[in-house]
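Here we start with a single chain on its own, the form predicted on its own, put down as structure tokens.
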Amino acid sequence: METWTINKLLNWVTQYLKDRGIESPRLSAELLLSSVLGLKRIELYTHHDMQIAKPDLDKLHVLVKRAANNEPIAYLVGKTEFYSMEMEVSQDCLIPRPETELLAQRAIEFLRMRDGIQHVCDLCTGCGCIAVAVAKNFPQARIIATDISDQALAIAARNIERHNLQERIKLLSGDLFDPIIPQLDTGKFDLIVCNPPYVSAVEYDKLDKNVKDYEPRLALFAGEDGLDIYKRIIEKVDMFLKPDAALMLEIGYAQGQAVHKLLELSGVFTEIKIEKDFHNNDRIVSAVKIKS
């Protein structure tokens, strides 16, 4: 019988998705095997000479013909990194995106700049990432985290008490703002923030199948033009920001004029601004409510 290291698995199975034009080949055999083995990745290189047992290497295999049919890795192991965080993550909600910690690290700066105890609104919070990030790197934030999946919710209300916040984040379930009840969960907001599905009808027929197959279609597609959400949201904004207060919004590439507009007319908001991401996409549009 053939004896198998964890070296030598890692360069097969590296191989093995690089031929079937899997992303990012190398890391994912890291990440499918440090989670068989409960290792870290670093420590597949400090045992690189370690013998892989036959139960072990039964699983993985498994795991790499999964990954093979383009399951995202995220979703095999478990869980994502987001904000240099640990967070769990399954096909009831979608997986972080690097796009969206800027978004979360927008919400953190914006935050910093107020005095004392400043209340948050996390709409479509999926799997609570941008509520952790904000908690964790903000102690003064108070976040109540709405989803419409009570699946995606439960992915989320994990992931807080991971990272102990649960005293912080309250998870109501819900569309939008529909379960917020104003005065008794809290006054108006300092903060709103958000990650809505926003992938129109052409886009979606256009997704990646390891998208389009395998992250629910409730957190992506947003109707024709992609623009749902969007409106539905700044429609019924005004009732929960405070004065001053900021509005934070993802967006795709090519929605930053066309939320704008939105922003714009609603007569809301002063100072809206669009900011591109690492890629140069218009990734944030940001505004803030006119003092009355």
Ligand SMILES: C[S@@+](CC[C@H](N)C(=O)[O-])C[C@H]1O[C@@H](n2cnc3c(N)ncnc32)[C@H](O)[C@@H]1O
Contents of the next structure:
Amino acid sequence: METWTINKLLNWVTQYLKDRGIESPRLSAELLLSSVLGLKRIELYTHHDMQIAKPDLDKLHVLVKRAANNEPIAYLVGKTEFYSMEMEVSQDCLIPRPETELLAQRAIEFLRMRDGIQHVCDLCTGCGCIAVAVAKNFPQARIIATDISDQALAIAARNIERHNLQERIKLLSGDLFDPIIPQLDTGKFDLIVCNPPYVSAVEYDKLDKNVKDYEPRLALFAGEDGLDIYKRIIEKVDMFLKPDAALMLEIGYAQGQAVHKLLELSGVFTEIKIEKDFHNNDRIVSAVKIKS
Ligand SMILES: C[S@@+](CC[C@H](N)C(=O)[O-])C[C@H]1O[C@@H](n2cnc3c(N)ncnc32)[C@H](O)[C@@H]1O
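Given the form predicted on its own above, I would also like to look at the protein as it appears in the form predicted together with this ligand.
Up next: the whole complex, starting with the chain shown before.
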């Protein structure tokens, strides 16, 4: 019978995925193999001549076939990295994107400029990645994170526990601000951060197969022009913000001007800024509430 070492398998899986047009085939092969073997990626190289047992070969075979069919690697291995932290994910939540790390970073920077305990709201928390990154990097944050999907919230709860942040992040289930009763829960917030669904109808139809076929529509689609959730947040946000508090939103690459306009028209904000991501696309809109 043919023997398979880690090194030989890595090369074979990489080529198999590459031939089927899968992005980052080497990284994907490493992630799948390390998941099946319970090894860190680096250990695949320090144990490169280790022989793989038949049951592990069978498990890998199933995963590689699913990956070749465009199923996201993060769902296959049940986790991904966000802000250098491991996050559990499943098909019940969006896979956090590297672009969203910029939103988390700006949130942390804003909070670090302020004194004392800071009350933060993470709307549309999904797997909880933004709330967890903020809480881990800013110990004075007290966070309320909400989502309309109870399945996503179950994953967020496990991520919060995994990073030992149960004392500082409270999860609430419901539509945007609905589950938050301002005076009862925290008073008002110093920062509201949100990466909402923002894909328009036309864009949704054109999404890559690995997104459209596997990630929750609820996490992506936001009406005809993709602006539904921004409109609903901006309509209500005033009563949840302290006078000098900030709102930070992730946006789609073509939505900067539209979201800027919505914020301007609300009459609630000053210092409205659009920031680009590392692909030079508009990605974050931030604004500060006018002191009244
Ligand atoms: C784009 S995902 C973002 C998830 C996570 N914050 C991230 O950055 O990876 C949007 C999330 O919004 C949630 N969502 C959709 N509509 C909502 C609503 N009306 N109220 C609250 N959450 C909603 C979805 O369930 C999904 O988890």
